[in-house]
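We begin with a single chain expressed as C-alpha cells, specifically the form predicted on its own.
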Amino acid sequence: MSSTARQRMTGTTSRRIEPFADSIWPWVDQMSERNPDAVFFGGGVPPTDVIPIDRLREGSAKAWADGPEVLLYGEVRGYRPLRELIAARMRARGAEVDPNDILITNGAQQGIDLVARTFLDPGDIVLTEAPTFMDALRVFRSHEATIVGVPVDEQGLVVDALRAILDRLPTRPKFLYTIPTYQNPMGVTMSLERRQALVELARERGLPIVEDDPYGELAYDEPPPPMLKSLEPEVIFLGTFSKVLAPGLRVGWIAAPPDLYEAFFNVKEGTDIHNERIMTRSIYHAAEGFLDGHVARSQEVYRRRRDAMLAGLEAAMPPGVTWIRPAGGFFLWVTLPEGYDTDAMLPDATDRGIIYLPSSCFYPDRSWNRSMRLNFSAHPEDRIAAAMESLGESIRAQ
C-alpha cells in the first residue's frame, strides 16, 4: 500500500487504523473494536441457521460408535467411505477420479499448503489470478514463492494474457492456482471457452493447474461449465466441504494425478500424522444421502440473499458504481470510480456499520484499491438492504 494511503487510513476519532501487512484479519479486528455495531460483510461462510446441525449431530453419534479403535492412528489417505463418496460427487459432475487417488486433508487451505510444500524452493514462481483468494496468497508468500498475477475478467481468467505472461518469464512457474467456478473473490466463472484453452496451453506448456473448487456445487442460475479436472485428468484437485456444511469441520481434499498422490502423502503424514478420524466419519454418516438435498436447500436461501444484495446495490449505488452478478457462491465484486480508495474509505464505512474486504488484500501486489468484496450468503435479506444503504452513503461521503 502507498505510503499516501497509509497516511489517509485514520477516522474520526482519535485511534490511528493501521492497514493489514500480510494478513487483513487484525485489521479487521481494528474495524470491529472501532464499531462493534458493525455488520461483517468480508466473511465467506454459510449462515449458522444454514448449518444442518441436527444432522451432523447424528453422523457424529454415529462415528463414536464405531468404538475406540476409531481413535488409535491410521488412516493419513482419510476414511475409505469418505473418498468413495467424494469421488462420487466429483463423478457426477464429470471428472472420473479414483478413490485411491483423494486424500482427506485438514481442509482445502492445508490442499493449498501441501501443494506449496511439494512444488515450491524459495523464489520459485507461482501463477494466480489477480485477483485470488488472499490466504493462498498468505501460503504462497510463506513459502518464499514468486507469485505472478493474470489479470481476470467477467468470463474468469483472461487466458491470452497467460500466455503472454509465460512468454517473458525467465523460468517456467512451477504452477497456477486458480479458482475458476465462482471465483473467490470476483464470483465470477471461468467460461468453457477459455476452459478448454487453458489446459491446452497448460499441455502445451508442461504448467501444472491447482484448480481450487470450494463453491462449484453452489449455484444459483444454471450449472457451471465442466471443472478442469474433467477436461483434464492431470490438473490437481481441490475440494472442502466447508463451504456445503461448515466451515470449522476443517475437511477438505486433494484429487492428485497418481504419480503426485505419494508426493503429497508423504507430506502429508510429515505434516500431522493422519487425519481427524472422528470427524471425517461423522461427516461421511452425515453426507450419505442427505447432502444433494442440503445443497439444493442452500442454494435457495443464497439466491434470495444473492438477489437482494443485487437489489441493494441497484438502489442505493451513486453513478459511476459497477458490480459483477455472479451466478453462484459467496461473493459480489463491486468496483468504484477513478479517484476512489477502498482501504482508505473502510473506516468511514465502518463508522456507518459496513465492513467489507478491500480488493487490495485480494491482489499479489496490493495494487488495485478501487474494489471491495462484499458477502451475501451470511446475511438476510433485510440487513444486506440496509448495509447496502449506508455503503452508498459511504462512498458519496468520500
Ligand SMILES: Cc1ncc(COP(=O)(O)O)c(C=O)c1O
The other form holds:
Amino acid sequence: MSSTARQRMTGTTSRRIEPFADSIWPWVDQMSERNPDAVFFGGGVPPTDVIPIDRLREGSAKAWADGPEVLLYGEVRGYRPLRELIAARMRARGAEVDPNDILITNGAQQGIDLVARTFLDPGDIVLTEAPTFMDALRVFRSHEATIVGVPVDEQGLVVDALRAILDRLPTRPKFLYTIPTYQNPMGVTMSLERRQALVELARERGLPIVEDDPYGELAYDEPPPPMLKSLEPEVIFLGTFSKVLAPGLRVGWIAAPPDLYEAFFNVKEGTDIHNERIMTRSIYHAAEGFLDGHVARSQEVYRRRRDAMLAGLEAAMPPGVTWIRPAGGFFLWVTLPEGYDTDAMLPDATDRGIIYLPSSCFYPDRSWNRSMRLNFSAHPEDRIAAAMESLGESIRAQ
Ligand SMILES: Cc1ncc(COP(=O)(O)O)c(C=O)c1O
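In place of the form predicted on its own, output the structure of the form predicted in complex with the ligand.
Zooming out: every chain and molecule, the one shown earlier first.
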C-alpha cells in the first residue's frame, strides 16, 4: 500500500490499526540500510543451520500421502495425534493435560491474541513483566488495554512487587501474562519459590495467569523449575514449535481448563476456522520419534553459542557493564552504567557492525533505556566474539 493510501485509511480509523504503531522493525530496517554489513543480533529464531529441513520434508510427504480428505475442513481443535503428542510432552514436564484441553493455534502469537480477545475490553488492566515480549505488548495495546508492568530480577517476576501492585490498582486486572522460563527479553528463569508464591497469590486474588513458554525446552544447564501449569491446572498455557523447530511453520497451542477452552475455541473458529491441516500433520510426522533428539542437538549448539557470548562479553566489555547469564532460551540481557542510552547508541553500534534491540521496546511505558537484548542462537562462535568486540568499542566511544 502506498504511504498516501495508508495515511488516508488511518485518518478515518481507530488507533487499533495504525500501521507499524509501537513496532521496532522499521527502525531495525533503517539500521540495516545504514550499514548492510552489520550483523543482526536482535532476532529470536532458530538459525537455518539448526532447522531440520530434511525431516520436515519427510513429515510433509507423509502428510500429503494422507490424500485429498486432508484438504477438506477439519477439527477446530487441530490434528488429534499432534495434540496427543503435545499432551505427552507436557506430561513429561509435569503438567497433566488432556489432548482435548489443547487447541492448536497459528503460533503462540495467535494464542496471545485469542486470550486478549476473550478477556479484554478497552480500558481493562493487563499485568505483564517489565520488560516483556514486545509483540505481546502490541496485542494488548491493540485491544486498548492498560498495561501495568511488574518488575523482574534475576529470579524472575518479583512476586512481592506484584502483590503491592494488586493492592493499589483501582480495579482487578484481567490476567497476568508471564514468560517464567528463559524469559524474553531478559533470559531469566523464575525460581521455584517465586513460582509457588505466584500461584498462591493468584489463587488468593482470583488472578488468571497466562504462561507463555516458547523456550522452556531449550535448557543448557540443569532442567528449569516446573512449569506454572504443573503447579496450578487453571493456568492458561501457551506453547509453540517456533523455537524448537521453526517459526515459519506457524504452529503453536493453548492448553486451557475446559470452561475457558470453550471460549478460546469459539474465538479461534470465528477467526480462521482452524489451522492449516497439512502443516499440523507434517509437524506431527516430523516430531514423532525425532523431537527429543533434535532438541538435545540444538541444546549443544546453543550452549556453545551462549558460552561464546559470555566469554566475548567478559573479554570486551568496559567496567560497569553487567549482564545476566541465561540458563536456556535465546537471549542475553546486557545493562550499561548510569548515563548511557541504548536507544541513542544503536546507530553507532550499527556503524561498527552490530545491531541489537534496545531495552525500551520491551517496557510497557518504554521507561528503561540502559539495557539491550542480544540473541546468541543465530551466529557461529567466531562471529559472536567479533561482534562483542565491536559492541565494547561502541560503548567505550559513548
Ligand atoms: C515470549 C514469546 N511468545 C510468543 C512468541 C511468538 O511465537 P510464535 O512464533 O509461536 O507465534 C515469541 C517469539 O519470539 C516469544 O518470544
